[in-house]
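A single chain, nothing else alongside it, follows as structure tokens in the form predicted alone.
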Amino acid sequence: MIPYSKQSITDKDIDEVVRVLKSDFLTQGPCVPQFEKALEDKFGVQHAVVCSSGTAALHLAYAGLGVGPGSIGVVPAITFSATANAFLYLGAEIRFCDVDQSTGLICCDSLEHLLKSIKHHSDLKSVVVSPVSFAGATAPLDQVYEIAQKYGIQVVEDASHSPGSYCETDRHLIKSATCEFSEAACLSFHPVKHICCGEGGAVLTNRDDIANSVRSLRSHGIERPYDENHESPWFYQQNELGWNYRLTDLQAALGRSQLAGLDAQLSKRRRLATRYDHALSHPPFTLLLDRPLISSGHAWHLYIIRFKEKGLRDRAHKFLKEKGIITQVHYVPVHKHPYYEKRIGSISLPGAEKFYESCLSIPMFPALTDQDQNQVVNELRAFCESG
């Protein structure tokens, strides 16, 4: 069986968690404080606060920024669901806005157009779009960020898929993760991603005030005033209502060794994802759409083949599983979820439903082995052939 992602653990991992295990600290030990640092010097930040998860990791950024409600999120159709959760959590309201029908990134003009709808809400508190990164690529986030300053908004990156994707346009070169164009920027560590962690997630800033907000929040909203001197060196208080999001120093000692892999698990990714392209680009792949314009620093956390023709995306799913080869659709579009076509009726956007019934992730990990990446494309191709 061929999966279409798993994590890779390489001996160092392990004995880095092992040499946890036999510590003193299994967890609230050094090993946190020191995968935060790792982060805050590979992705150029002047703050990562390391949580329980991706999904902890939206929710507290969102947070950090004041949401809550009167305040509303903004999400683009295509992203797991968790992208808009995290805004329902914090008692949001949530709007969706539309994607290119060729990439599955933020479409801006939907964005805009959305937020000039948004500008005459009433009792407004605050607006938040969080543009994700998808499937490796880096989001437009300068045209969002410069939207989002137009209208008064605040940016939280999603960047759960693009750690050390990054892309170049005629006025900048765009980066994931660095927080450049926004607020904050989320990670996650879950064991399909860039970086396992088991589960996990991070929130990145170059902004004190949210960093120091996520990082007592991430622990029911207690503080230490964490000073030797202090008359009272055991003294906590709690200020605010938070939650228990904190990571392992098991998790974090795993997360740090596999950030120190990173850049040879995006080499490993970009090869496999060249040996797909030169594969697929000849016939008999003729009921497959022309893949768009691939920037080279894509992170390919997913690989995506689309479908001409509506219905042979799931008969190529059928068909590969018998094959021993598992393939995902990422994603439904949240706004067509039962759960919020209930909580905000039924809406048209075209290009995330043209995307979404096309699409298919083909395996693509870093253990990929070039013999299991030939049968994929020689059963693709058996079925292509097959009509």
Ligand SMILES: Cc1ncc(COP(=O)(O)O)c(C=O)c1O
Second form
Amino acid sequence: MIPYSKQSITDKDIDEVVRVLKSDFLTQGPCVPQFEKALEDKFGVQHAVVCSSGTAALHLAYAGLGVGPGSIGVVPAITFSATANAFLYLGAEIRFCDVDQSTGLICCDSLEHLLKSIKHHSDLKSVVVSPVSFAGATAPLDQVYEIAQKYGIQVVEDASHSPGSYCETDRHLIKSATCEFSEAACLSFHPVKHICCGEGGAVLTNRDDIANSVRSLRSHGIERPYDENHESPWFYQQNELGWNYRLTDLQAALGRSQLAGLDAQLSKRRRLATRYDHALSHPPFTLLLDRPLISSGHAWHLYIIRFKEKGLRDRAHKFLKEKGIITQVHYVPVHKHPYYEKRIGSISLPGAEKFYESCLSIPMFPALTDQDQNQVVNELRAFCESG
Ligand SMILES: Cc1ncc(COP(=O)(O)O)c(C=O)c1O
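Having looked at the form predicted alone, could you now put up the form predicted in complex with the named molecule?
Every component of the complex follows; first up is the chain already shown.
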């Protein structure tokens, strides 16, 4: 069986985790700040605050921006539910923005249209938009930021898919997760992501106020104001209501070791993507839509192919599964989930719906061998020839 994605764990990763297991601290020890420092250096940000999942990172980042009842969270419809759910945890309302039907990335025209439609009234507390650097492609963060500034709203990049991703526009070199065009960026360390901690996440930001708030809320809203030289070094106080969203030292040690391998991992993913691009660009792959132009800085969390006709995608998924190749659909548009339909009613976002009908994520992970990748291409060829 060839999965659509899978973690890559090295002997060094295992040694790092074993070292923690033999140490005094399984959690709240030295590995957490070490991992945070490594993330700050890697992404060139002032603060990295690690936490228990990517969902927790989004929840903490939105909370750190003061999102609450009376706030509106704006989320592209093609993403994992977590990007939207975390707004609801805080009592905010949600609005879904359409995506570019060829890339699945947030559509800036749709964003501007949506922001224009938001009525400003005395109960409106704040508006936050979360562009998702989907599948490893950098979202149009510069344009989103420009629109956000025009409308006085804040930006949190959901960079769960895109550490190490970048793209160049006429005006900017945009690097995912570096917070040049956002207040904060969130990472996920789920096993299918670039950096694996088992579960885990991080909030990255250049703003001291957000970092302080996120650090406090990650651990119940409790602070320890005194150092060991104070007469009451044990003293702690709870100033606000937070959660236990801490990352353990076991996970942080694994994360730091994985982060050191990020560039090598990205090279492997980019090489595999080039091989797929080359193999799939010739007949008989005429059932597939042409690829949009893709930046060489794509981080290839997912390799998504698109079928020309509705229904072909589902048949391809089944065909490949019977051959031992697991594929996945990213994503069911969030506004189409029964929970959200019940909550906001039935809305139509044609870009997201077209993307959803045709997309299929085929195997993409650093340990995918050339031989296994050739098998994926050959079975896909057989499907297209039979189709
Ligand atoms: C775009 C996106 N955002 C957020 C998350 C949530 O991350 P986690 O699973 O670490 O909570 C995911 C997870 O798949 C994701 O794909």
